[in-house]
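Take a look at this one chain, the form predicted on its own, written out in structure tokens.
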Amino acid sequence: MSTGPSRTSTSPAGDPRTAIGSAFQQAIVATLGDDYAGSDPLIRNTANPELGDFQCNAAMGLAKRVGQPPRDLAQKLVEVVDLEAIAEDLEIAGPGFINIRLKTDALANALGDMDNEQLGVEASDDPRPIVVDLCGVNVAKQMHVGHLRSTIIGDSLARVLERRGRHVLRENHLGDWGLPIAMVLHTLRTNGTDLDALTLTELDVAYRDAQARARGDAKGLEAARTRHSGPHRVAELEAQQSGAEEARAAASDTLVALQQGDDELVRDWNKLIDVTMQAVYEALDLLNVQMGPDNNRGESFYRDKLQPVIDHFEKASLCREDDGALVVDFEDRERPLLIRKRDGGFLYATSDLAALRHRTRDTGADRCIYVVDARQRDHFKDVFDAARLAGWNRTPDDHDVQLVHVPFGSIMGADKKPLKTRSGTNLTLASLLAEAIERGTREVASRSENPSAPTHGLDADAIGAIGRAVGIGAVKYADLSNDLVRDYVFDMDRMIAFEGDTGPYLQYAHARICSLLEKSGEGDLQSSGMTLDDATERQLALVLLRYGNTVSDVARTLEPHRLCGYLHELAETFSSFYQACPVLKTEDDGIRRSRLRLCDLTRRVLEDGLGLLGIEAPQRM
């Protein structure tokens, strides 16, 4: 490497790409001055590994800005940058690309440094909690496929943030309060239903019946009278409207009694919650989602906090009256936010503001993440902006709070329409998961019939446990590997495949490495040296070293598909390494142990990464 009168320096810790980028940033400043301190050094992987491991592409763009030939500027950067500790002599190619090849011992040392429990993932020292709002089920209704996305996306983001050392508060904003719940409660009590024997299916039917009874047709009645429809039609609509008004009035009376703490009503109300949540917990257990009763903070929790929200906005003159209602205006849009209805009733926006106030002011969270479908984008923009007007975007210690809506698209059927059953009704989450587990178990059982399969001879319970992990993993990976905001087509045949960009492919890669390590009979491998002479060994090492930065990127961007893409690349890179480099049959004991250590590190990263997605990593498949 050429030397110059003055050099910047860097250390070989962590992902080499980070160290190289830092060194070139310093070199740019040393060459062009402080005005270029924010310039991106454009460190990329080389398209052709024979040319090196990385490439610095900054010279071309910077050369235009400073009026120098790109190769001349590249040469100046090479003369100033100090990568002696980790790189071989730098080479300038083409119009000004700078090719960088890491020294083998530096690459091995970096890999050795990540070979511990942290696996290269840096922990944050920020003590403030992060709130993740996920799941969002409603009492008295079955979970449907829409709940799948909010639940598994939110759980994965929470796992990633926890992996980075943050304290995460998972919150299920349970729809357990208000007129709809009072309607179903009144219906069940009027029907004399035994609430101690109530099932979720019966509760779901009662919810729909209560909604139907309260659904009048005032416009239809008015039209019938205006058009002088027959007396039978008018009488029919009058009866419907009268019945609906009576049902709503009865439900309103029930809600008032519930709000006043009527003992029997509160006891029955809790029974509805118990029936609903029992099914929710069963689904969460199948999904391997980390949520329980302590994570429930329903609308009922905020019922005494709604009026203080209104009082705050009125006292600070942040709202105005509009025909008896209260609204909040924004300078950049015509759409106001309604926070209190004309009749004095509260809305979802009021509840969300109360929740936001609690989460930022009471828990001190400096990041509130709402995993809710994309159709609520405008709602959360308005709520967040209203919270900022109220000053609820700062913690009690005056730290900025990041308010984030993580929107997601819909799960579509083969017809590119929202996923439904064949009869056209909403598909329940329970039925979808049952199909996934059945398909996963069938696939694992079929493979176990091969006498050479690691699962051959396992009993039905063991096959079932693996099948469940495979089926659920297939569904979760298919969801999380997509760009969240996009709709995706639910295709169980593609999801369950053991090849391609699927969850079972990654699980199978992990299981294969487990089998390999078991056959090796080796114990502690961390004391083994690292020899990375083969090109596929180097490539695997480089991919492994990116794991920590990948986890950090997901924590920052809240995009789980980045982790999915990384894990798939890692599995494919390992496959190329395994095909090119004999492991168990290598005669040289040092090379054998080095390659086994690479295998073990890959296995642990796969297991850890799948864990961050909430996907199990079976040892046999």
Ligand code: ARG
Second form
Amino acid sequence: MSTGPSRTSTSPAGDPRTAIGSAFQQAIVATLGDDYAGSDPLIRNTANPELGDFQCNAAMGLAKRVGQPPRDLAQKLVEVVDLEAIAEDLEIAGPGFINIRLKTDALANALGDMDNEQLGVEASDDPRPIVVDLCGVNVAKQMHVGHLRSTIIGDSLARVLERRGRHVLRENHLGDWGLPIAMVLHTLRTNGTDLDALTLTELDVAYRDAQARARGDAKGLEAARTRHSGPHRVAELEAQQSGAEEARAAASDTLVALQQGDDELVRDWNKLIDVTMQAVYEALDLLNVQMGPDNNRGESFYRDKLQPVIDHFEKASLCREDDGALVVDFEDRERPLLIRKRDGGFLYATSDLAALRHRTRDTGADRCIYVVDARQRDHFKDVFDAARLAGWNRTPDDHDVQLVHVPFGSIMGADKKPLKTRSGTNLTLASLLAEAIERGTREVASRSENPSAPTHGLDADAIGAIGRAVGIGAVKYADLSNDLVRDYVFDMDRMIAFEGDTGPYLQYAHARICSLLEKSGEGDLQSSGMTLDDATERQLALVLLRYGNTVSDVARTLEPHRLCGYLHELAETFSSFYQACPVLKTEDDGIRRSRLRLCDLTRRVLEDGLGLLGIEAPQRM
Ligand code: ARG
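How about the form predicted together with this ligand, since we already have the form predicted on its own?
First the chain shown before, then all remaining chains and molecules of the complex.
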């Protein structure tokens, strides 16, 4: 395997934990030998800041492996570890914990080193792109809340990867091709619908209508016949069934004509896409997600690339015929993957194989991330394994490609059932976002009535802009702050609260620091020295220094909730600092400026981190 382009990274200024970890790794090797290279030094934050800033917990486990008393091993490690430059004397506690306290000036230096645009985030110069498959709406249907989750999560992951210096291809794998679309086209045509005046709601109705018509009730018919349900019922079901067959036959003729480029059909098809995408772009705009036509590479894009997929699988004997259909078998499971139907039609999986081939072979991406509903887990497992069989998990420069499905759960209503509107219909994305913005605006407007609020006296437009940021921020944060696969209850009252683990709480913390900095009248703080004598200043510094590693963790694990948890902890740590340490009222000029610099750094990390979640950070709230 070739190594591909060089992959240097600018080392993250910052988190002393990294330096402490490597120092202990070296100490472990020096003490126990090369066999122990690569052992995890188990550096943790101490639960009790009085004992130190970090602890190394490796001695206990290693001692067991080599049969030494743990405290003795801890003692040996302490003797050889080289941390003099940054740490005070190390202390051994309990069964063999090693407590580490940073020297105050080392902490201040580390903080000074992250005080630049990078904020301690490591940037890679790997030129290979990363694909993030997100949104994935279906033409002729309303964008539903599942697509909302895919968009919010996918966009945040893309931002994190970009922040780490990677080039991201946001791919909107639209459901814009195939029999369902042909069915709608056929239905609209037989109904004589004027496509120029068509709304998305009408289109959505036509889609369901077309589906229902083609479905018929084969099972019902069989049951009616065997249970002798009476000639009337059987006749009724028979009529429905033959209607369904007709509808399907007509749809498949329509699809053939569309495939052959029938002018009128292609024009109509484009109109359906326009009607659907217009609503999608409006939603994306409200969500502050920058995606447009350039990101659309849907099923139709791959329509000419499906037969070549089949050819490849056939030529390499990777599939077999099964009752006229083509399937791919896997060694470890019974379930085969269907890649061509008996009638010669292709499937969702066939397009996904073509897409994967394009993504890895043509764009050279070395990581393909699919942010799609957890219910499609088996689909992606099968598609990824089939792609591996075909060798499409390698870049053209023969680098392994990481194929990942990021599954997510459903959004539930208060009744723990899939979210509905008050009137009981399926909630559309547009109505959900409208509600969030309305609530956010109401919240901000009511606070602005207080004469001492920084928003007091702002005009309706300005209040509206902040309200929108708050409402959308609330929805996004609630979506990102849980383990993604968990279903969660959509509770607007909780999400929009300015207290608790919410987006508005973080936005508010940020806005308060903005006001404080504005009041201080200080401009350039970067040149101020840092004094970190108070325990809360130290704590804040330590949390700030973790930012870079937190962002790398999210890039690696694709779990945005880690960043949410971090930002929440940062805001709370800031609040303890702010309660304990007066800032503007501090007489000593050096201390005041040092504290202001801590405020400024906190503000920038909050803004940057919220930005990675796709959440705006207004200056006033
Ligand atoms: N259109 C699909 C759906 O609504 C989602 C597409 C996800 N992306 C993919 N490459 N399959 O279920």
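Think of the rigid core as the biggest set of C-alphas that the two forms share within 1.5 Å after superposition. Numbering follows the first chain given and starts at 1. Since the model is a prediction, treat every value here as computed from it, not as a measurement.
A displacement of less than 2 angstroms separates the C-alpha positions of Leu284 between these two forms, with the rigid core held in common.
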